[in-house]
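This document starts with one chain, in the form predicted alone, laid out as structure tokens.
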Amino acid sequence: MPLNLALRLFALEFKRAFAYRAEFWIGFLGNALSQFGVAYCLWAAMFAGLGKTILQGFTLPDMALYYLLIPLVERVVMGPEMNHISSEIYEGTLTRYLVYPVAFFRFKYVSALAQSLVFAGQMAAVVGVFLLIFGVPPAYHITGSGIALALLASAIGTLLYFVLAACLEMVAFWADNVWSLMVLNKLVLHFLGGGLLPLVFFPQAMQTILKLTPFPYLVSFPLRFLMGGMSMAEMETGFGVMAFWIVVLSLLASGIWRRGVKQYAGVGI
């Protein structure tokens, strides 16, 4: 995609994101703070009931920041929208991308990346306010290099999620509805990625298996750079697994696309 077109698309996505500012912030804060509130109350009760101040290396303030960051990171990596490809197929608007002199997936990915940058700004604002009020919890070692690596992991994670979601959404070439499939996908990623429960609480054998899948690298992997303590070997392995799955899923998406467009009618529903 030409650079000038990509920049114009970025500008349009930013304008669309801020078109309804109240809805933009209320929806974002409502989702993030509701998840944070439920998780905090649950873990506060667990710490009090067990009579402990540390669980698997987490104190209650550590857990509080973890569950504040989780929905923010998921929003950056996965975005708020689903069916952004399947809706084009169902409505017949995919046709315009087949005749325009622009690659469909590049166009869609640049659009998704622009939204992720907006959400990254929201995340920085919320986390900054939290740290100013409550300080940095003991388990976190926030440094400039850690923030840079967390942003890099999140950026690569957006591409990984995009190709994964694209493979599922292109089932729309053959199925009448993929919305439930996408909801299931997000639920699985939320659980196996560490969104519902930190991965250190999973059985060791399951943690070993999950390290070979793309799931942990979409949610918990970026957070580990903010917590510190990740070895160089773990970091290299993490980025390597992400690159492997991006290549595999990209090839799969390309194959599904070639077969799907052959039977695409372009009439919409």
Second form
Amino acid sequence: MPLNLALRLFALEFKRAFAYRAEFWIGFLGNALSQFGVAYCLWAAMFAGLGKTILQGFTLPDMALYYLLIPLVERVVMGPEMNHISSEIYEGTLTRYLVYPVAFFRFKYVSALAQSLVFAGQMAAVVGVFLLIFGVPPAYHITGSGIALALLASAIGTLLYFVLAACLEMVAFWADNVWSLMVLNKLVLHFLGGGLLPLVFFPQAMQTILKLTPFPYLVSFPLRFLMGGMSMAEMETGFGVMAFWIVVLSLLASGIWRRGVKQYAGVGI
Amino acid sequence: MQAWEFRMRYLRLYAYFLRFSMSRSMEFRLDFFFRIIMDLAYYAVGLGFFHILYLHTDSLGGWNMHQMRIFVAGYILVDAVHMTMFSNNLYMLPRFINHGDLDYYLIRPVSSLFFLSLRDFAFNSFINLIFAGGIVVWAVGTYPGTLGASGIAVFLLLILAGALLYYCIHLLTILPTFWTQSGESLHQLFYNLSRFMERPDRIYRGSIRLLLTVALPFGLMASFPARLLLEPFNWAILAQLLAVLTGFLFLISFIWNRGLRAYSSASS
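Cool, the form predicted alone is there; where's the form predicted together with its partner chain?
Below: every chain and molecule of the assembly, starting with the one above.
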């Protein structure tokens, strides 16, 4: 895609994101703070009930920052918007992309990336405020290289999520509604990715299996770079598994697209 | 006699709603099954979350794992009742208000709030309501202690009261649409805040506890019925749940009537 077109798309998405500022901030803060609030109350009760200060390597402040970062990372990697491909199919507006001189998926991915960049800005603001008020909790070792690797993992995560979501959204070529399928996807990702509770709390066998799936890499993997203690082998395995799933899901998406477009009538419903 | 006829009229109307909803739900067959799977996954995540948590503790919020399962079954039931009876209707309400489509319902010779809250019965969610009932049976059946039949009956009745309270709060986040024309962010806020229902009320302390048991009573909906079933009966808990529910019913009725006065019918 030409750079000037990509930049225009970025500008367009920035304008869209800030068009309804109140909704933008209420949606963001409502999700992040409620998730954080519920988790903080739960873990405070858990630590107090057990009379311990460390659980699976986490102190309560570590846990607090983890649950503050999780919804932010999810927002950057997955974006808030669902149905951005299926709605084009249902409304028949996919037709215009078929005649555009740019590939449909590249166009959509650049839009998604622009949204992610806006959310990354929000994330930086919230984390900055937290660190200014509470300082850096003990389990975190925030370094320049850690931040760079976390950003890299998030950026690759956006691509992984995009191809995964595209495969599911293109079910819209055959099904009447895929909204529930997308909600299901986010629900499973949130739980198996470590969004509801850190993966170190899962049984060991389950952790081993999950490391081979895309789930942790879309939710908690970027955070591990900020927490330190990740070996080079773990890092290589992580990025390797991400690359594997991106290739597999891209091939799958390409196959679904080829068959789906033949099915597409372009009239909308 | 008049009151009896009045009730029968509403029951007949609800029977019509069921019939139309049944035919409508089968229009999108694949989506029908996707929604069932989606809700089942939600139930599995709720149960799985606490199962993993109890690998690291014996007690949380004063409850052991078996007691927590009954609480989880309770909030799953609250959600299933809401999804079956109210959720689709409340989802459409802001659009009706914004597009001026409310007129059609206001001229009917029945309560407009009744009509708009219950006209669409989600049959796919009804299947999940049956599964949710199965989870309650499983949680109660595997409970190692003794739970009396009357206690279980009170629990189920209060879970229904919790579902009604859940509906009231959901509606309260939609009603500002009469004045603001865009209720999306508040609607989203409701779903975010509903997470507080999914944890036992005793984990909330201080002012957060006051907020979640009075002003935004997510802490009451499933926790209080479970406490009345699992612990010695406490009239104060029952009284608080019923008082808050009554207060919210009056509040939505008041705001609904004020909203209708502000409704201009013109689309935007």
